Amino acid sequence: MQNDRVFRYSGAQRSIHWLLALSFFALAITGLFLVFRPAAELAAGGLSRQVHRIFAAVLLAIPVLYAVLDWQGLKRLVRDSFTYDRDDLRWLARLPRYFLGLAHDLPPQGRLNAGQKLHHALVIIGYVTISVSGLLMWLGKSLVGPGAFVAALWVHNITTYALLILTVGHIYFVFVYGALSGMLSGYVSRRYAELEHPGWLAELDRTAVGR
């Protein structure tokens, strides 16, 4: 930790984040070519389908890669995403203020604020849903049956739209609160940490003093 900057994300965490973003957007774009009629001509020849499957394989491999590079970090992310205390619930009750860029005077938060926890939890659930439905579709009607194939298609598409909405919200908050530097250099400003994660920052300061 430096005077005006706080280390937040390791190189492994940043790499996983950008790989996830790349694969998700590649899947979203190639998936659009496959299901959106005006863009169907762009899928001629099957290239977009093959690219879609390549990035689907990358997406499926991301949790394994995360576990290899940072097992403790992965466990902490999953645990924290589904663990909420009273301050988190109070924070979520004031979510409209946060949407407007008014993060001052919100209940103190740790490494993840309650909004980030909820976002990560929904992304994890969406990841499982879109992966399972995608695999069922990949296997084809002949193996899973036409009924299961259609159900998987609906679940896959709805989950994709939900994840796109979450992604737009994520990008919005990154720029509203100036958090992009964390995924570029690994460091965030001390001002950002004080505003969004005062509990986490206080813990870091105590650790630094105790050394």
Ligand code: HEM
Second form
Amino acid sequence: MQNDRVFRYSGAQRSIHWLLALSFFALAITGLFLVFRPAAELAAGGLSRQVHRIFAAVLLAIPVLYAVLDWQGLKRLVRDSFTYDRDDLRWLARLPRYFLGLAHDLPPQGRLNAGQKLHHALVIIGYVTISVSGLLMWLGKSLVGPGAFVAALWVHNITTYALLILTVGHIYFVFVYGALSGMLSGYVSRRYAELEHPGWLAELDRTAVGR
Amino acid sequence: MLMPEAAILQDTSLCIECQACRVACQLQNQLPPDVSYARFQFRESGVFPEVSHHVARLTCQHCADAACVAICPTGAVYKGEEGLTHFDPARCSGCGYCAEVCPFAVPTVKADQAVRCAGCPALTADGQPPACVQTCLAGALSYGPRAQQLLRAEQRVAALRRRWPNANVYSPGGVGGTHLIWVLRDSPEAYGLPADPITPAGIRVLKDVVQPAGLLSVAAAAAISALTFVVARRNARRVLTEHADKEG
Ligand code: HEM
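Form predicted in complex with protoporphyrin IX containing FE structure, per the form predicted on its own context:
The complete assembly is shown below, putting the previous chain first.
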């Protein structure tokens, strides 16, 4: 019974993930009121701006929270996201097949597959650009001047669409490969781990035996 | 019927600083006494006894290429047929973008609302002058077809030059020209006005290209994913079982 499942995400990691998801969607929706004309009326009065700013503060606090709860986990996430080996590149070359659910004969992957790493890396970059531009628009208003304000608006907009597209892909892969349980209970099926993350599973089994 | 392009002419040499225009504006727009769409800037230059005193009634310049109109996310700031910039407070979200990009730094934001000239749409749609112009006691403000107003401004400046060698018409081209044309006795700087204001670049492309393209890309990504999902899910299921069987 226990052998069917492998522990993948700690309680701290899951809480941070869902807090990030909540603030991301709250920010995206309230932000897009200012972009999507048919929704413009919802922005009148300024309530959506208050919500945008409250969740902006939450979003800014998330890395701090992660660092406090699980410093090693945060370090590993950032390190892994920006480290790619030959297998990762071969894996990425097969992304179109992976997109269609054809996950056999993939180069072996560790705890994260190359697609997940790339997703995390792009989210980290987008996090930085959307926070810096948002802070400029929020606090720097009269300090930066009209030209820089418009530039920040460009960066904020482009990052928004990029992150939304990444998120669509993220949710798609979760449901194609039935990976949701990892972020709910913390466990994934051994079968899934064998197929997708054999390197990680081997590492887990090694440490388990060692213990 | 197409309305001809109109403009307000603001002749600083005639202004008697009574501020009746401000009060008329507050009445027209039902503003509380401490809120005003016009700001008065007083400047002195020179050394006694050769001192000059300049007053600038700073309000919307009604730029032809108006950054505020281009950037307003809700359409609360818009252009009228006569060329003036209008404002509908009911549609304002208070984002403050108009205040950020105004080359003249005119609008402000207070309590989730932009504080900015509304261009008296109810009056100008009828061909009437805005409230400030209607009240001006000294004839410093006038309203009429833009081409004619420019001509009048040139004539005034020519006359003023005898006493004020730096007198000039101020309707800067960097913002596409303005529908509020000044007659200044001295350089714009002497009034605290920007010498060469320009409409910030990139607003139109952001609104007309980047934003629609961005929204469309997100929708396309969602549509493609929805289309391939069923097939991909079936494939993934099969691969997972085959893999498990192989492992035994
Ligand atoms: C630390 C994070 C963030 C900060 C400080 C921030 C700040 C801001 C500010 C100050 C504005 C200007 C409008 C206003 O004042 O209401 C804004 C607009 C906007 N934000 Fe954010 N934001 C952040 C994160 C996000 C995220 C994660 C998204 C989307 C996923 C987002 C999407 C938008 C959009 C679409 C707009 C409207 C842009 C436009 O009008 O063209 N923001 N944000």
